[in-house]
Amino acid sequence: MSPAPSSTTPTAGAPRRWRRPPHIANARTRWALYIGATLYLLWALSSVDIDVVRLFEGMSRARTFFAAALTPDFFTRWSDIRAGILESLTMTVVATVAGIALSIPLGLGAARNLASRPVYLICRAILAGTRAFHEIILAIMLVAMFGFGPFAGVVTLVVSTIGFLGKLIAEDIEAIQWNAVEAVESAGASWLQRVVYAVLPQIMPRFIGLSLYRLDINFRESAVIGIVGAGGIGATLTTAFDRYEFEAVSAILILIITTVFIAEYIAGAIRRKVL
């Protein structure tokens, strides 16, 4: 007689365990990129100039911003405080109302299901453009061009806030169900009608929320613009750090932060109600 198969003897009938496949097939190309990768990382790990003492010298000083941040002075510096959040927040509604005005139209015209093709590449390059740097790279250039002060600031924030929105409101557009805006035109509405009472509709909602996301935004950025002289608070916090005031320092952050939670609050309530 035949010896009984052992119990740990793989029968024919039993299921192969499932193994997901790699995701670069060929085992030594995978191989040579995982090492490759491995000493890149060390390389650039090497490259990092880590000065021990500095690090010390860093803490010790963070010690200090920390110990001056639990007593934070609003009254030393208020007239300067006071005056550049008021700058902020003026900033921020007059960039996102500049911004959203100028967005729509060219949203609009970058949308392929709406647009003819020549004012669909004008406006998609447009758009392109708003988008192509920072804020702080286009603060440094207006400043440059306009001066310090709130005004190279509010250029900027209109910029950025165009390149944000009018992307989104394309793309939104390009998504939408085109049975209205077919049952529409096939009342006779003009291209504008058309817009106004198949189109809109459908992107509103959305369109609100990010509008009032990018106000919240806009106060951020307003803060740090201000720090290459494009106006704001961030003059003040950047003449606060120079003079090593830290009471002063810790207080704007608060007010800032302070800020963001009561528009962060408002932009909530204003969904609810709009939405």
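We call the rigid core whatever largest set of C-alpha positions still superposes within 1.5 Å between the two forms. Positions refer to the first chain, counted from 1. Predicted model only: the values in this text are computed from it and were never measured. What changes on going to the form predicted together with the partner chain:
The Cα shift for R63 between the two forms, taken after rigid core superposition, is smaller than 2 angstroms. Core-aligned CA deviation for R220 between the two forms: less than 2 Å.
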Given for the second form:
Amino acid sequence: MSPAPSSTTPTAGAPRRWRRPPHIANARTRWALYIGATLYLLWALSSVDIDVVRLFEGMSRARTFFAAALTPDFFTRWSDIRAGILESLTMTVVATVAGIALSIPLGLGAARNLASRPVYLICRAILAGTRAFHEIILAIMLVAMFGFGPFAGVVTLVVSTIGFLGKLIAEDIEAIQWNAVEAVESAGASWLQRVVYAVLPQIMPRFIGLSLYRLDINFRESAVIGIVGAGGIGATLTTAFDRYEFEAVSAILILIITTVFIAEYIAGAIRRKVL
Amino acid sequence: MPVEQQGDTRIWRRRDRKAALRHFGVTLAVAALVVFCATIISDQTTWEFVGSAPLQGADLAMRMWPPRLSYLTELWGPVIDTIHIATLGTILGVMIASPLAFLAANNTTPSRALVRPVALALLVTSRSVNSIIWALMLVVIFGPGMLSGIIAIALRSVGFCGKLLYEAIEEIDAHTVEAVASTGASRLQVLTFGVIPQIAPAFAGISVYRWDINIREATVLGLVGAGGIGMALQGAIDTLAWSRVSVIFLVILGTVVLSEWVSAKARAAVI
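Following the display of the form predicted on its own, present the structure of the form predicted together with the partner chain.
Starting with the chain above, the whole complex follows.
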């Protein structure tokens, strides 16, 4: 790469020095951006309420917290923890499968190259609606409707799974090779046959990968929606927090992380086998 | 593709007999697991509540309608706090994630046997724990407020940004790095002139993408006391002020849509 003439400084006597050209060519925009960003950062930083006294108190709490984290207690609350983890796992399985089952038709409907325009718009609207709110907010509303317990949690996870998978499936379908569809069509295939023999085989590997990834996410989310009463290990976790039982908190977190590790390993193994 | 001979006709099958049997077995096992899990959930569900859900939902909607828009004036502060939490949290997260990504990437790590696994473990740990759970812990340490929220967002972002970033680093063109190294550049110079220019667009894209996600996450951190509009939401829910809850939902929706638009624009500009 030859240096741009503007970025060299050919002063007589001194050796020529190459300087990297700036990212933003226009000096005025560049400086406006730098100054704007700095001012915004100063504003944001000044709005952070740092209570120094509280921080010092926090340090001793942090010490007990980390001490507790290093000595996880799996035994005192074991029956609660076990029940919570199992509930989270069952919720994850049911919600992921139901979510996958519902996201396939929605994904097909939201693909511009497969669906008619009204169907496309309706499915896109549903998918956008399911992704608009954070899982916790969904869970709050669904707990208010369905009552406390894992059912509300399962519905929450199903809705967020649909939003995630449906959108990605639709985008995958829009990027498929159309030749295969035409080939099957020329053999006289119906719409459904075209989907089954020409579309699905093309998106299947990535779809399986995404589903396994979502299984993972759903387990992690199930730990959070319990905080607002939607079942799972999150309920046990908040109880432990509220009672300042940090040894139990640490044990629960270790179990969550271990489960995610194992899930990631299994998912990797399945993916290698399928692809 | 297996073809079966039946009398005179040859029939095409998708799988041969052994594969079909194995496929059937796996399907059956998964189905059994799902049914088993579904019965457990169903046993713990009070079905009368589920049956009355449409009624409850309608009742809730009635209470939420009309949204009391006069509350809007009280919400600007919390909304701005939420955006600040997301931005500062993202910056802090990216600052921690970048060195970790260099330690985790196969081609830049100082030691594949020692450093890389540690960096990867840190990234997975960060990703496994949701930002709300990080916030729960940090509120205990730092007390309620924005600081806990910012650090929670940062700790959560580290895993996400670090993972995407180290994958981007592993995909760089090695020739450029070699070219820079062959001029006698030091390790640091190879990094700044060979590696960083190649990952800079990905770096910017990932940061903006995470910022967008973090806006969404920051809206609920207040539920556990970590600042932002979630605090207002918690207060409104606790006092059953549903007409206020709906205003907060509208504001959250607006913020999320806006941030998505901003991040789409910014990503289009850098990539």
